[in-house]
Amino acid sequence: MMTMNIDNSIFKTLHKNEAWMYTNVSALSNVDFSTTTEVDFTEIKKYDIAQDNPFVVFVNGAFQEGYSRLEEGISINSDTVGDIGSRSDSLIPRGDSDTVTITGNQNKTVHILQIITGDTPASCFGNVLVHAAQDESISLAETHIAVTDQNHVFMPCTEVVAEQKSNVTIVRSIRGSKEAYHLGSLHVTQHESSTVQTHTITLGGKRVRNEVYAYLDGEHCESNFDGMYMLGKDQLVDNHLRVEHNEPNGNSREFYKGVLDENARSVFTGRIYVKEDAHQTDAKQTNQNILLSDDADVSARPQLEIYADDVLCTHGATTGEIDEEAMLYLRTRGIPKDAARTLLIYAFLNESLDELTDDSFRSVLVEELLSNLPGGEFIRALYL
């Protein structure tokens, strides 16, 4: 066992920064990491959900070559393809970890597997690179599993080049413990005419930052950045989206979806940038929430940056409960109120997971987001 080389004073003030001023990590400022790379080879195993498919596995950081399967395409600390992360303003500490990166067709998902773990308090990054040249199209799952009870802290990046017509989809699901803090980003850089899609599903972690920064430096780009998430006691997850229009005719669309219990808490902060001459810009952020306790809480913050004329940008939020007259449709039809309770959260958040076009990484978020509803097998009875 060794001791992270990390400086836990960041953790202490950045909650006093305005892009985090809801999310508070200072505890982690009091912690002293360390890390192991073994693991039990039952949990890998358990998570090895696409057994025809790529697969790379890391355990806190360290790639774990007798447990993966490597295609053509992808390779281990290979040279990277940029360093797109510095056009950020993000503040979530960038370490050493070693590294994939994905190039070429796929024509299977990738599935890649990063665990943190250990008895102790673990902290590790975890770096992915994709870069789709033209007309390549590549497809990648990540999860992203803290194995135990610990105050973990996970900071995975992604970095992801889609060149002219090429196109890149990315699902990338937080699971496990409920202690565990995540802090992940994603930076995005597209060019003429590319389509980027990523869905981000978070069911995991007590303090979760998903940070999306998104450059659309070309004509006609197509992007989609979808989130769901479900919390309980304790656990809140911060939503934090940049995608900047620096080129005419792109289309963008942010949709950010979750149901929150007991004190659970949500934050989406949404910043559309449309920079000057991006003409045509079609531009759309949406954060619905439904909360079913009086104690749970949502912060959106969508924002509109706009420099250009002849654009179609839009942003909303909402916030309720379930509806009762749905409810009451479903109770006179013979259905006891806690499974029509179910039902209602299950139709809400399953329409994100419908849009999932890999049906071995959609069965398996299904079964966990069952799992975590009361009344689930009542679900499983009626669709699966």
Second form
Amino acid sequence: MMTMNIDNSIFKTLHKNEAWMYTNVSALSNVDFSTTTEVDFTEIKKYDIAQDNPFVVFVNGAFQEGYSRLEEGISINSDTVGDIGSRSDSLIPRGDSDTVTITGNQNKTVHILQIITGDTPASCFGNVLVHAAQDESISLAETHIAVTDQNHVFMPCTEVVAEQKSNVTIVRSIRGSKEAYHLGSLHVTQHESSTVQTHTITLGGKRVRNEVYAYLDGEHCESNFDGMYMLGKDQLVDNHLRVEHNEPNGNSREFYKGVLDENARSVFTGRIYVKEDAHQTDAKQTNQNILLSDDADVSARPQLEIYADDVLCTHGATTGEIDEEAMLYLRTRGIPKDAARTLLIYAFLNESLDELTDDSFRSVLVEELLSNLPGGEFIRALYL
Amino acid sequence: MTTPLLEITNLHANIEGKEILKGVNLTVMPGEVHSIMGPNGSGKSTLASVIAGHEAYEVTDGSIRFNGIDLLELEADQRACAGVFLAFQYPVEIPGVSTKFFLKAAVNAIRKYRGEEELDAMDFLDMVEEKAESVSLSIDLLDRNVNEGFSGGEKKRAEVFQMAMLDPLLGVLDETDSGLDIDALKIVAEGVNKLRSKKRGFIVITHYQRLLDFIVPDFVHVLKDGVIVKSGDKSLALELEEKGYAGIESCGSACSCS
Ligand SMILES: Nc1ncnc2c1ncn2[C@@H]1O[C@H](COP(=O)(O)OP(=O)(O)OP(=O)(O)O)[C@@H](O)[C@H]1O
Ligand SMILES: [Mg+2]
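Having seen the form predicted on its own, could you now give me the structure of the form predicted together with its partner chain?
Once more the chain from above appears, this time first in line as the rest of the complex follows.
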């Protein structure tokens, strides 16, 4: 089975929901995902960027055992679908495809590669269950990449359970074709003194919806949800987060930043919910955008729902152009206008990538960013 | 006859519709050091910005010739390549851009413009070490982002260091002495003095005569309300120190002493 067949009528009306008002994916409702096509497996090697690490490969939604390297604690189950997703009001369809389960200490980043390829539209779910038991630490990198320019759709759903004092890192990158749809969700449950950081990097796709639902169910949770995007013509990213502080002394940080060129659009919705008695909550939310064109557009919606006292919640959204004073400074040092602009855009976005601790994944994303960035060769030459 | 390095004639400039420079005339010959003094808000930084090519300022009249070319025809980066350097009164912090990579980009852009070969990483680092030493700038600072978190004094020192790296024909120093302690002042002045040559000229903007003890100027000008009201030699700076700008003005217009 190379392609999952899905009931695509749901896409027709999704944008009628308030939470989807900016993100119209109704074009998907007319797409036939059932045709299977020839698949070029040589592509896999190209994206196997950390060859000493555990590797789990799916092509058009089908698990590729021969290309994968499953290590202890990593398994594929055809019947398991996590259930914390049911706590959210996500409207993204869930499929009963294979689920990757990751447990135990995984200090070498586990790489899950989801490739969609072929000459006809294909869809794939990608279910991942991450369970970090007490004191364990798990690092996961998901690469979602559409190789061909079709109306492909990804609907990955990753569920994380972080037990006491565990530490989970997830880097989810959306790369490749600028024609694909990506409707993804991350569902995170945290217990006492756990730390979770997610990085959602959007460099490809036509319509990209990145949902994050986080439930801080224990005291002293640390949560960092970061995102970065660089989009151009006809691309839209919709970062949609809900962070629930259900117990006292939790720290959460949402930090999303991006650059929009041409008629690209960014939607950011960040809901912070602080339950009564979740005192000493510290929740910060930031969305920063740089617009390179008058046609680019941003909608940032902070939504605070606070029922506890003694809470620190801040949100900020900035939308601007490139800093003219910085431009001038660079130019008075001989750096031409275009190069100065590229340097400043790169600096702005790279601040997010600098947060990635795994070098091999970071450098691949830097490369992809540079190839998307007009004038990126200049930076590449400079940093060589 | 030698071509002037910089020849400013009847320069008028506006910002946001407000006229700041109201007919500045100034000629700097190669090898000369000119100091510009003047009250706060008189237009000193404006003059420096207009020379450097800041686009927010509109030149409404007059001309600036640099080394035989019409400087106003060039954009800021082309001016830098042609040999104009401005040490900013308030150097700009640029998050996310490492000083080292920024400087490499700058040095190579200028070399390329001048038809010289770009420096490779090794040669570049050798040059960095040499020039940093000349202003006692800690190399560690260069791994930080441009001016980010630099102390006031470090910023000024870094400006002079950049000037040494970029090897301009004209250095415009806008209050490079402010915020420097006395030792740093000497170090920076020495750094500048090392760069003095027969071909290079300087415009040194300052409020304090003290700097001019170390960087001895050939000429001192007083800029007031957008025009140069008085020019003289080094002794003018001493006189200003004593009498203040008000004293100078009364001497210029309604002078009763013959
Ligand atoms: N962006 C601006 N909009 C309006 N007025 C401005 C702007 N920038 C500068 N000015 C004004 O131009 C005048 C000259 O400023 P400038 O910075 O050139 O003075 P300065 O001689 O360098 O003063 P200081 O000794 O304090 O550095 C001031 O009155 C200042 O307020
Ligand atoms: Mg000034």
